[in-house]
Amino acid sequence: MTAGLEIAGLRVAYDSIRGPVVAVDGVDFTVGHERVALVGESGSGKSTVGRAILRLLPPSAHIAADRMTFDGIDLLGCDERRMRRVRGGRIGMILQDPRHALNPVMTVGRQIVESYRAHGGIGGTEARRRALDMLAAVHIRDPERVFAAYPHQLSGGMGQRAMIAMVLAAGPDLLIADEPTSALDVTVRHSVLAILDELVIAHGMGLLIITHDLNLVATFCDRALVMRAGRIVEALPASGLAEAHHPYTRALFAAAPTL
């Protein structure tokens, strides 16, 4: 499998008025077109890594590592003008929360159309059916509606479905979900993630999801890397977590509350 985002070495660390804090120590791992999960604690390193490479940590984080590369393009030696291009047009990013995420004062569809515009290159009529179309693509059964809509007008479920649309908009290739369903009740949640599934499947893309869920990854994902003080501990495939031999992952398996 051809791995379209490779990280050897990925190191993090912030400043601080007692010297460098390390997040990140040593990363290594691949991204093809499969659903790879970063998983641990809150507190790990995993959000760090998903915006490390993406180049979107405060100017106090300091990013370093042997190899950051997507499909070539290194990510550490870009210049500002081509990492924005790379961002949104090649790699995509789901944030946690859709209403801190979402810009609060532009309606919803003004904001893919705006995606795809800058991503696209195309006119606004146009614009406007794709995002129309778009957001019938992530299961919402009035896109007009929704896309005149604010971000405060909508659900949680249904605002992270009009996220997921504004990041697909732009075509990438690789799909960066950080904690996707954590602000998403049980229902829902199955939705969001049957959406992503089908449209990684029908668009090739690759997408490495960052949650502590281990029931989600079990069932959801192909590769698990769990993530511990900053480093993988373990490398897994997916349906093996409940059989994982590290204690760090079999600890986090025994700490999931049960009825």
Partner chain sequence: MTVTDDETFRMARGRLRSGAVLAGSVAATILGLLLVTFFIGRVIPVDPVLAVVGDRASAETYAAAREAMGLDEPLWRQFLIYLGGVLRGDFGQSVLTGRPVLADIGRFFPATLELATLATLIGVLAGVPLGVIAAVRRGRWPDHVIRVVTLLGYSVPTFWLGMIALLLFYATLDWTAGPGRVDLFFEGLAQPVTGSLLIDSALAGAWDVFGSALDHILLPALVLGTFSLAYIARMTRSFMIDQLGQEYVLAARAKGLSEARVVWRHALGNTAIPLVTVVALSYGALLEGSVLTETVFAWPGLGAYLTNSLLNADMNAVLGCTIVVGIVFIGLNLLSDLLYRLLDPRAR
Given for the second form:
Amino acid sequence: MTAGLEIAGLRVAYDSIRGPVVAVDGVDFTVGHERVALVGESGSGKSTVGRAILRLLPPSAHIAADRMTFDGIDLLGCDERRMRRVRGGRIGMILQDPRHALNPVMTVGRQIVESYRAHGGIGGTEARRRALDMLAAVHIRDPERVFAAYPHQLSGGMGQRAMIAMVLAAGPDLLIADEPTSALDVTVRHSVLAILDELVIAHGMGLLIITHDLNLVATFCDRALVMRAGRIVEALPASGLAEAHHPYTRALFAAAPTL
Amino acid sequence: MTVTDDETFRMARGRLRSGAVLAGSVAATILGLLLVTFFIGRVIPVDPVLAVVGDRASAETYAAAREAMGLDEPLWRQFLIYLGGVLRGDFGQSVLTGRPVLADIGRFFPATLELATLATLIGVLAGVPLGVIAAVRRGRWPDHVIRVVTLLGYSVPTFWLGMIALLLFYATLDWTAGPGRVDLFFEGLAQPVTGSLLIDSALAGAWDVFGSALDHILLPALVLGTFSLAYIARMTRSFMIDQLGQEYVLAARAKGLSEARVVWRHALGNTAIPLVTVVALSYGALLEGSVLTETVFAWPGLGAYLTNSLLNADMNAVLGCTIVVGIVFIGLNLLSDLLYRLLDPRAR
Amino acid sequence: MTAMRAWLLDEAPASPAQAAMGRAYVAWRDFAANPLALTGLIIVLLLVALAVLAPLLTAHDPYAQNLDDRLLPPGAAHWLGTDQLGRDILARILYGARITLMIVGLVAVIAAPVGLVVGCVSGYFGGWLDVVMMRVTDVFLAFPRLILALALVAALGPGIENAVIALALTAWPPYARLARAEALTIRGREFIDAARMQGATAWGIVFTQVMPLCTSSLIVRLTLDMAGIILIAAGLGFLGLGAQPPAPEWGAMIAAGRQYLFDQWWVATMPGLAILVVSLGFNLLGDGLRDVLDPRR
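Please show me the structure of the same protein in the form predicted in complex with its partner chain, now that we have looked at it in the form predicted alone.
To see the whole picture, the full complex is given below, headed by that same chain.
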């Protein structure tokens, strides 16, 4: 086993006035060249897992694991320099709301170019050309206009595509998508997901999608891991969600609206 | 020197008003300002004429001033006369100098502006980095040290700090020049163009004058700058903590950017917008703070002029200074408003 | 002790009193965990104690002149030295604390209620009343505060009463702003509707329902302002516009020591240190209070 993300015994605890609060309590899973969903209600610790992988939790969080590696790189033990190359370069992360996740005072183009320059070691003109290509790849019809736009000038769906372009720029091998569509209008969710899916397959990436939307999981994922109170309570093929055994999964599924 | 954090937040938030509303509100504020100064000058004193001409004035001067103030008219007409005078730039005569108050202000203001500008510059150059460091190291020792230092800057009476600085750096260590704007020997050597002695002497190539002027301004500017430094550092810290908690900072880190770039480019880039308001407010506070600082350093600016007028009960001069500084305050607010629109793409 | 703590931190309090005490306990723990805020509290309490106990703490009379002992450096007889009239500086600083406390107290007692009434009425009634009152507030906020205070004292004449009036007149607008913002949010709450339906008059609601709820945030703000008031008061004293001689006001003491600065440094330095420590105390306290009540900053 060398390919992809391997996690064993991941624990995360936050400091608080009443002592440490355990958010993630011994989680094991792997993600290879596949699309894995981490599902659960809010507060189940699924977002914390996503951020812990990139060591992007606030200082009050304490991360521990028996094993947390990506393609053999020890994600917990490696120094900050090495980690910076992993972030963006090997593992990319898409956040929930493009209105907050893009810097409001920087043009979209500069933010994408920045991704290239942080990892590619390429010049400005070349980075700009590739950024425009990438914007076209996420099905933006007028890349030049979006390149020069500020985030507040874009619609939610357009913003999330720009975000995908920015994260894919450095060519990561694994993509963590934290609720990538829940802040978007229902009508554009599907198209954004379709673009994400298309690019993940085209680039041969792994995908870890963090969501509470079971319909999305059934349509776009290979496997689903169900989280509750910091633990994975059930792992099953995405197509088998409807036949889940665990009462919690069944309750989650029963609560999901049918489209 | 009494800008508070809450006011700054309020001013930074309630920005986006339309041009017409803005112009109306500025006009109303200036009118209110004049109403208050009129009240202070004409209604509070038992004998407003005496307040203007001083108690050593001759009977003729007294009668002339009484005539000019229109004291027999009803109060509202008196105010209109006063308003008309001020709008024409007539702030009355100064008892102390015997010249029109506005001319006096024009003569003394540049020295104050020069001092306040340099002090603000010191405040920005030192305050912003300190605030950023405190925010990044929040809750750890650099934050605590910076917090104590900035609270000291908030708490120290500047006139006293000025005296201690003179005692230490001038009288004891002899590192800097003493009170005054320039050595007596160089007095009046540089041709006044801008009114700033530093700029004027540099323009004329009179480097010995420049050196002496720099030597003289450094200590008062540092003393005055302590408040500005403390205020700017505290607000920078506060804004930065806000920004560092935003999602885009997480996204920037997730892209693999260096921590320096995340902090100084992304987070500080967003912090710079509300900071414009802070710098404008602190500049205003320094104009005010210069009243006491100039007294201590015998700096020939507006503050020293105002203090002299106060001690001699020269009411026209006192109110003239009040109006001018008040209008500069309003102007600074307006300026920060415009800069805000220019800097924030969301406000364009 | 542990049982007490558990009871206070219970996540499902059994009574409103337990919940309130639990909140207060958590707030106090946050506050006490901040050594700087605690230092501030101690300084302020110490100031009050020193002012009250001044006659017990020093055998010297702050007004007693003794020209044989003038300008003595700090030593065994006079711990902080003597001034140009041979008066004991420590005694003058201790008695001066009373003046400082009185000024700060009076300004607070005058300015805060005025701001509270203006803000609550403005926020609760709204309409043209609000527009006019906030316009007036804006005018006062546009004034440079120290210079307005100077101009007022110049018109009223120097003296400690007039200094207090000038300070209070320049201090109320921020409180009005704050109270208005609070009143605006309280206005729409259900218990106000309930009171109205029970037949309470508008003024009755403002005084019995709105104002008490605006008070707590006003107090925090007041603590933060204390240092500023102390500094401006000292500035007025320094210019000879505040307390008149021979009153041992700290700002006036610095002014008196100015001409001896280079030779008898202690005359001006000691009262300045007193101002610095006290205003630092208020700032530390206010800063800590705000951290506890507003964890965002």
